[in-house]
Each structure stands twice: as structure tokens, then as C-alpha cells.
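Okay, so here's just one chain, in C-alpha cells, the form predicted on its own.
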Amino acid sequence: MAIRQTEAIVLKTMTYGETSKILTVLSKDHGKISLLAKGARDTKSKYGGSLEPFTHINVVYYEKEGRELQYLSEASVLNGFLGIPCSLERLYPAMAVLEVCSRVVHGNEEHPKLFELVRQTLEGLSKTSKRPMNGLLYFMAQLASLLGYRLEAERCSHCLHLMEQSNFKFNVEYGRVVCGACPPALQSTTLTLTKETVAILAQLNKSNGAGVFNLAISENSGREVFRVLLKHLQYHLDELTSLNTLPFLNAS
């Protein structure tokens, strides 16, 4: 049996037995990992507040081969994102990222960078004072890029200045924006979108999330670029065919 050390964020919490609780958590080194935390319903636990989702917290834990369910021994808080459960137009944003991270990690797989999206994304929810869902959108196009399935909205091999055309469509299956200077074949989609919405998802994909909730976007082409990613990521993983948070959000 290993002691192993890490920095993880809480994704979801269950009961288990009178005064326990199963944590899932997203580790910096580890992946994705349950975590048994005996006595932490206890009025008196030695974990307080630490083990409630979205922390990000320090974990110790004893991890034994072959054993799903590994025993935390240690937890402190490192940040517990304070301003995300204050406003439900932050809080269900950062439920829909803690949901897709979830399902996107199994097992053991070591994910640092998506670990600190995650960070850097409920970082930016917890402390913004606008436009919240900026930050899920943020995240959704990084996370595309991050599993190899970047979404192209900047140029294609028809036109390599793409905003200087017109009738803007999104092509699911190559997983990019096309125009009316492209093939018939290409532009065989139901998602049409406005020049906003093209300029909005190519300034995602080069933003590192610097400023993106200072970026104006319309409510209707809010709506067309979570559309967009969301189709675009459930194209490639199956897990996100059918998301809990979606009917909170508002945006579909």
C-alpha cells in the first residue's frame, strides 16, 4: 500500500454509512480517484468544510492496487472558490464543468492541463461579477483542443480569411465552421450560424482565459456557440450525449 500526495478538486460527494462520504475528485497527478473519508458527516471531522464540490483541496490518501476505493487520510483547503455558490448564474455553470470532467476522465488517467483548466476555469466563475457563462464556454472550447478534437473557426482550405464570407455553417462531422465559398457537401448541416458567433468561438479558441468574461456576446449567439461545442463534443464522446446540468443553463 502507497501514501500518495496531491492537489485535487472535488467532483461530487455521497453518503456512505451513518457518518462517511465518497468522494470523486479530479487529481493534478492521478487522475481521476474515489475517496473514502471515514467520520466526515461527524459533527466533529477533522475534514470541516474540505470535502464539498468545487474545493480545491490537498489530499493524502492510502492507495492500494487493484482497489477502486482508496482511503483519504488528509484534506486541506487550498481554495474553496467561496463566490461560485453565492449566484445561481455561477453555480450552474461550474455544476455543467464538474459534470463533463467527470465523464470525460476515467480511471487513473493522468490529466495536469485539464486539471488546471478545471482550476483556472472555477477560479474565474467563483471571482466574476458578469457574465458567467462565458467561463463554461471558455472551457468547453479548450477542453475540445486539450482531447485533440479543436474546433476550427479561424480559416478553412477554401478560404483562408473565413470572416471575410457569408452564410456561416457548422460541419459536425469535420468539426469546423464552413461558408458559402466551401462545397455542398461540406455545408450539409442544420446549424447555421451569425459572423458573432464564428468570431466568438475563433476568439475562444486563442484565448487563455485571460479577459473572457469582459467578452460581449448576444444572448442569441451565446445560445449558437454553446450549441456548437456542445454538438462538437458529444460528436466525439459518447458520455456527453445526455448532460444532468443541461436544463439548468439556460442556453440551449
The other form holds:
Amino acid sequence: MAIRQTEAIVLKTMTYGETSKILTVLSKDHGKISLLAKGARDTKSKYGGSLEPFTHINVVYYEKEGRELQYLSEASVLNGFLGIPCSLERLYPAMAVLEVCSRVVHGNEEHPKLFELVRQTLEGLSKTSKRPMNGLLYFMAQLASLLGYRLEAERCSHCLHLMEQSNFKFNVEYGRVVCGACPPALQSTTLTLTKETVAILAQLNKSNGAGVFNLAISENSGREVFRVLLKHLQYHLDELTSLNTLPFLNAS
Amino acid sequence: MQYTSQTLERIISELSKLPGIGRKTAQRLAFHVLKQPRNEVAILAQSLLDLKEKIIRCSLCFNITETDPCSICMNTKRDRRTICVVEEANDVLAIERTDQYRGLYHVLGGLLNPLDGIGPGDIRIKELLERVDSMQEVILAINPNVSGDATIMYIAEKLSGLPVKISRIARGIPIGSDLEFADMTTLTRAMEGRVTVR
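Next, give the form predicted together with its partner chain, keeping in mind that what was shown is the form predicted on its own.
The complete assembly is shown below, putting the previous chain first.
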């Protein structure tokens, strides 16, 4: 049995027994881990509020090979992202980030870039006072890039001309944005996009996270960008076909 | 291991379905019951049956009760202008044990949890909104976790247009503990929820 120490972000918790909790965390060094936190729901628990979803923590746990559930020994908060649970507008996108992340990461795959993307997105959502949905759009665009499915939006994926027209299509099957002049054969399963949507997609791809909440995105364009990114990710990742958080995002 | 008695095997199997009871504990309980006088076992068996047959949900507050409405909703001495919203019926018992609260209750039967797809339609928020018209204060005594926060914000949003005070129970340091060992999240919430002493 080895003692491991790593940074982690709590993705999900569930109750176990009378006072314990099982956590699913995304760790910086060991991918997704399930941890048993004994007595975590007791009012006198040493863990306090450190094991809630979103929390960025430093964990020490006992790892035994072949066991799916590891035992948590210590947890200390690095950042509680306390701004997130203060408003539903921030909470729903943040929960969608956790759900998507929980579904796309399997087992102990180490993924420090994804960890940093999640941490950065949650930090932005916690601090922002405006346009929290931008955080989710940024996360989805960057996630597609990290997984090798970057959604090219600067140039037409077929004729490679710069996107300067007003008529665009998103080809779900090919995962490409094409201009209106390109042959219809490439546009068999398509969504029609506005110029604003294509420009936003290009900006989300280029963004480093800072300033993403300052992007002025109209409600309609925001919905269209979300729809395109979701369809794109869902086409490549079966795990995302029925997201639990989707009805909450649609209702907000 | 199989016992020579199928009856004993069945009771062990049934008892081990209970939360926190493993097969060994179930076996110990079964042998304990076997040694008890017949009338005591009959009382236990009858109590278990009564639990299913007599206990219902109060149609007003959704607390567990044997009479509808429940004794709390029927009690004319209680403050009928204050309602305390809790997640489950055992939270009512916990608050009643304090002997400090004299208002009514509303049991939600769960909390909003977007990660598990539990939405407002899955818990008794609609029924709460129907009761709030005659209230002066709604106290949200809901567990201090992310689901609890989501539920509190949702209810507060729904009640925002009504002339009713909405409060939530304090979050912070448990009595008897040391600040030194409190985690950052708890301590931050405790500072936010500080009360004026003088």
C-alpha cells in the first residue's frame, strides 16, 4: 500500500454509510480517483467543508493496487471557489464543467492540462460578476482542443478561405465549420451558423482564459455556440450523449 | 454457510438487507430474537408492520405522521406565520429536539442536484410555494453543501417577489471545536455569518 499526495478537484460526492462520503476527484497527477472519506459528514469531522464539489484540495490517501476505492487520509483546501455556490447562474455552468470532466476522464489517466483547464475555469466562474456561461463555452472549446478535436473556425475547413462571408454551416459529421460557397456534399448534416457565432468560436479557441468573461456574447449567439460545441463533443464522445446538467442550463 | 433451518436463513438474509447490517450482525440479531420470549418478538413484529401500515405523510408539511394533518400542523399554539424548510423528516426531529423553534415545517423530500439530474419537479418545491402566501418568514434549514446551496438559491429566487422574509440557518464552527483546525471554507462562511455582539 502506497501513500500518495496530490492536488485534486472534487467532481462529485455521494453519501456512504451513516457518516462517510465517497468522493470522485480529478487529481493533478493520477487522473480520476474515487476516495472514501470516513466520518466526513459528522459535524466534528476534520474534513469540514473541504470535500464539497468544486473544491480544489490537497489530498493524502492510501492507494492499494487493484482496489477501485482508495482511503482518504488528509484533505486541505487550496481554493474553495466560494463564489460559485452563491448564484445559480454560476453554479449550473460550473456543475456542467464537473459533469463533462467526470464523464470524459476514465481511470487513472494523468492529464495535468485538463486539470489546469478545470481549475482555471472554476476560478473564473468563482470570480466573475458577468456572463458565467462564457466560462462553460471556453471550457468546452478548450476541451475539444485538448482531446484532439479542435473546432476550426478561422478558415473554411473545405476551401481554406478566411471566414469573411455571412453564411456558414457547421458539419456535425466532419466536425468542421464550412463557408456557404462550399459544395453541398460536405454539408449533409449541418447547422446554419451566424457570422457572430463563428467569430466567437474562433475567439474561444484562441483565448487563454483571461478576459473570456468580458466577451460580449448575445443570448442567441451564446445558445448557438453552446449547441455547436455540445454537438461537436457529443459526436466524438459517446459519454456526453445525455448530460444531467443540460436541462438546468437550458432553463437558466 | 447454510443453516439447518430455512426460517433462520431467511431472517438473516432479510436483516442483512438493512443499512449498516452485514451478515454477521444479522446472524447475531437473529439469534438474539430467537432467545426472546414470544410476546416480545410479537411486539417487535407488530411494530414493524405498523410502521408500514400506520405511518403516512402529512398532506400539508409532508412530515411522517399517523394522523393527517400531523400534530405539528394541527397545533394551534405554534406560530403559523413561520415555516421551516428541511430536506427530510428526520431533520424535523433534530430541530424539535432543540425545543427552540415553535413554527411549522415543510419537508422537501430531497435537494436539487444537477449532477444527478434531480430538478425542482422531483422535490416538493411547488407545494412549498403554495403554502408561503400566509407566511411572514421562511427559514431554510438545509444541509450546508452544494446541493443545499442550489436548493436555497432556487427557492429564494422563486419567492423573490413575495413579501416574506427568507433566512437560512447559520454555517460555521461547531461548538466545542478549535478555530485552529477549521477548514478554509467553514471559516470563511463563519466570518460571513458573524453576528453583532454589542
